[in-house]
Structures are given as structure tokens and as C-alpha cells.
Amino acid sequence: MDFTDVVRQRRMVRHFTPQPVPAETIDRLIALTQHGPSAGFSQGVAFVVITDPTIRKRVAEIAGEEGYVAGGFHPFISEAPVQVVICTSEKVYRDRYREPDKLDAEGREIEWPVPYWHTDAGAALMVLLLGATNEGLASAFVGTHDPPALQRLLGIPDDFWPIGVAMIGHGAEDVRSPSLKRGRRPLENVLHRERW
């Protein structure tokens, strides 16, 4: 599929069929995420893939599925045949930037003006979502208000932080987000040349 078509077709789908997604497809998608940017090639993003229906249901509870259903959506978090919890580790990045080739002129770790571990996790998430679209699959992403609960449920180590849950599967007719009525901002409102 042409890249422009992939980007334009990708959207947050809020209803999935029960049709399974082959494990090889998910492996291929996760491997693809490894080609996203990584500050210092730290590679501090990791994933937990969940296909077990009982665990998916519990993840959906932690991710607030009840609120989505109350808002008129399908129980799309638990019904998606694959959930992918995206995790990032500040420690991995800090450890990498304490290595000799990354120390500043005085031999110290750089100052981090932005937590790039989150930037890289977001980039990995986008590669995952676009990759799913390219595979002819539907996808969505939700955050969670209780990352420690996901850590406990899934055995995620303390030095990795779950940023949210991506759902992957075969899309069904869904209720679109009412936020879409806002439309896209005009290009001239987001594109600034030379100065703001």
C-alpha cells in the first residue's frame, strides 16, 4: 500500500470482529516498530502482547472500557483479539547516556530537556498503528489512568512504564468519535515557516 494511503486510512477503530490475528503478523508488526527512532539507539521501548480473553478483559477494565461503553461505544478494548501494551523505560535511556560516547564534555550525563523515552514510545506506537493499517487490519489506542495496575497485572518491571494499550484486529462497523466533528485544523494554522 502507498504510504500516503496508509496514513490517510489509519484511524482509531472502536469495534472489532472476533476473527483472530495470526501471531506471525503481530511479530512482524512489533519487529517493524524497532525501526522507529530511538535516542542514542537506546531502544528503551518494549511491548506486552495479550491475546488471552480473560487478561484482555482485565486490561480493558484498567483502561476504562466501562466509560467508553457508557459513552455509546462498543466494548472495543476487550473485544479486540490483540492488545499491545506499549512500555518505555527512562532507566534504559539514562543508562545509555551514561556510557562514554554519550557523556558531555565534562564527562556527565546530558541534561534531558524533554523525556525522549516518551517521544520514542509515541513513535513506536505510530509505527505499530500504521503497520496494522498496511496489513489490512484495524487498530486503536487508549491510555490508562492506572499504569501501576497494568504493571502488576502483566508483571511489567518497575523500570518500565506502560503508556497505554493498542488494540489490533479486524474492524467492524463502529461508532465514530464525536470529536471528529471538529475537523482537521487548516494547514496554515499548524504550518509555520522560519518563525511562528
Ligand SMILES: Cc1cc2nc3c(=O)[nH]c(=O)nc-3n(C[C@H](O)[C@H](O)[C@H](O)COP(=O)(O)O)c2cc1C
Given for the second form:
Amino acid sequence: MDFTDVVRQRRMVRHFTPQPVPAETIDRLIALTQHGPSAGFSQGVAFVVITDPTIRKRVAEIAGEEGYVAGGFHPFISEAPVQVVICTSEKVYRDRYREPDKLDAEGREIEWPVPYWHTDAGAALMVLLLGATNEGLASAFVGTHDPPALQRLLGIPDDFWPIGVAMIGHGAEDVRSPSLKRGRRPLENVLHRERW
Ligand SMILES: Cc1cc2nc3c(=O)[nH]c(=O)nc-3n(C[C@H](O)[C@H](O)[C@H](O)COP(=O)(O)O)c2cc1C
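Can you swap the form predicted alone for the form predicted in complex with the ligand?
Zooming out: every chain and molecule, the one shown earlier first.
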């Protein structure tokens, strides 16, 4: 698929058919995320892939599926045949940036301008979603207000923080998010040439 088409066709699809996705496809998509950028090549992003329907249901509960259904959406979190919990580790980045080549002029760990572990998790999420589109699959992402509950359910170690859940599967006709009514910002709003 043409790259521009992949980017333009990707959208959050909030309804999935029960058709499964082969494990090899998911493995390929996760492997693709490893080609995303990573500060200091720290690679502190990791994934938990869930296909078991009972666990998917628990993940969906933690991610507030009930609220989506009450709001008129399909139960898209639990019905997706594959959930991918994206986790990122501040510790991995801090350890990496304490290595000699990353210390500042005074030999100290840098002052972090932004939490690069979140930057990298976003980049990995993007590769995952675009990769799914490229494979002809539908995908979505939801945040969760209770990351520790996901840690407990899935045995995610304390030093990895689940940033949310991506769903991958075969799309069905869905209910569109009301957020989309905001429309895309005009390019002039977001593009500042030479200076803001
Ligand atoms: C960090 C992040 C968090 C999001 N959280 C949710 C969420 O909790 N629930 C949801 O339905 N969509 C969520 N979305 C999806 C956005 O609503 C969606 O990307 C946006 O409305 C644009 O729509 P599109 O991705 O279909 O183009 C999230 C997206 C991002 C990037």
C-alpha cells in the first residue's frame, strides 16, 4: 500500500468482527514497531498481546468499555480479537542515559526536556496502527485510567507503565466518535514557517 494511503486510511475503528488475526501477523506488526525511533536507542517499549476472550473482557472492563457501550458504541475493546497493551519504562531510559555517552558536560544524567519514554511509546503505537492498516486490518487505541490494574492483571512489572490498549482485527461498520465533529485543524493553524 502507498504510504500516504496508509496514513490517510488509518482511523480508530470502534467495531470488530469475530474473525481472528493470525499470530504471525501480530508478531510481524510488533517486530515492525522495533524499527520506530527510540531515544538513545533505549528501546524501553514493550507489549502484551492478548487474544484470550476472558482476559480481553477484563482488559475491556479496566479500560471502561461499559462507558463506551452506554454511550452508544459497540463493545469494541473486548470484541477485537487482539488487544495489545503498550508499556513503556522510564527506568530503561534513565539507565540508558546514565551510560557514559549520554551524560551531560558535568557527567550527570540530563535534565529531561520531555519524558522520552512516552515519546517513544507514541511512536511505537503509531507504527503499530499504521502497520495494521497496511495489512488491511482495522485498529483502535484507548487509554485507561487505571494502569496499575492492567499491571496486576497481566503481570506487567512495576517499572513498565501501560499507556493504553490497542485493538486490532477486522473492522465492521462502527459508530464514529463525536470528537471528529471538531474537524481537522486548518494547516495554517499547525504549520508555522520559519518561526511561530
Ligand atoms: C493518546 C491517545 C489517547 C486516546 N484515547 C482514546 C480513548 O480513550 N478512547 C477512544 O475511543 N479513543 C481514544 N483515542 C482516539 C482519538 O479519539 C482519535 O485518534 C481522534 O479522535 C482522531 O480520530 P482518528 O484516529 O480516527 O483519525 C486516543 C488517541 C490517542 C492518540
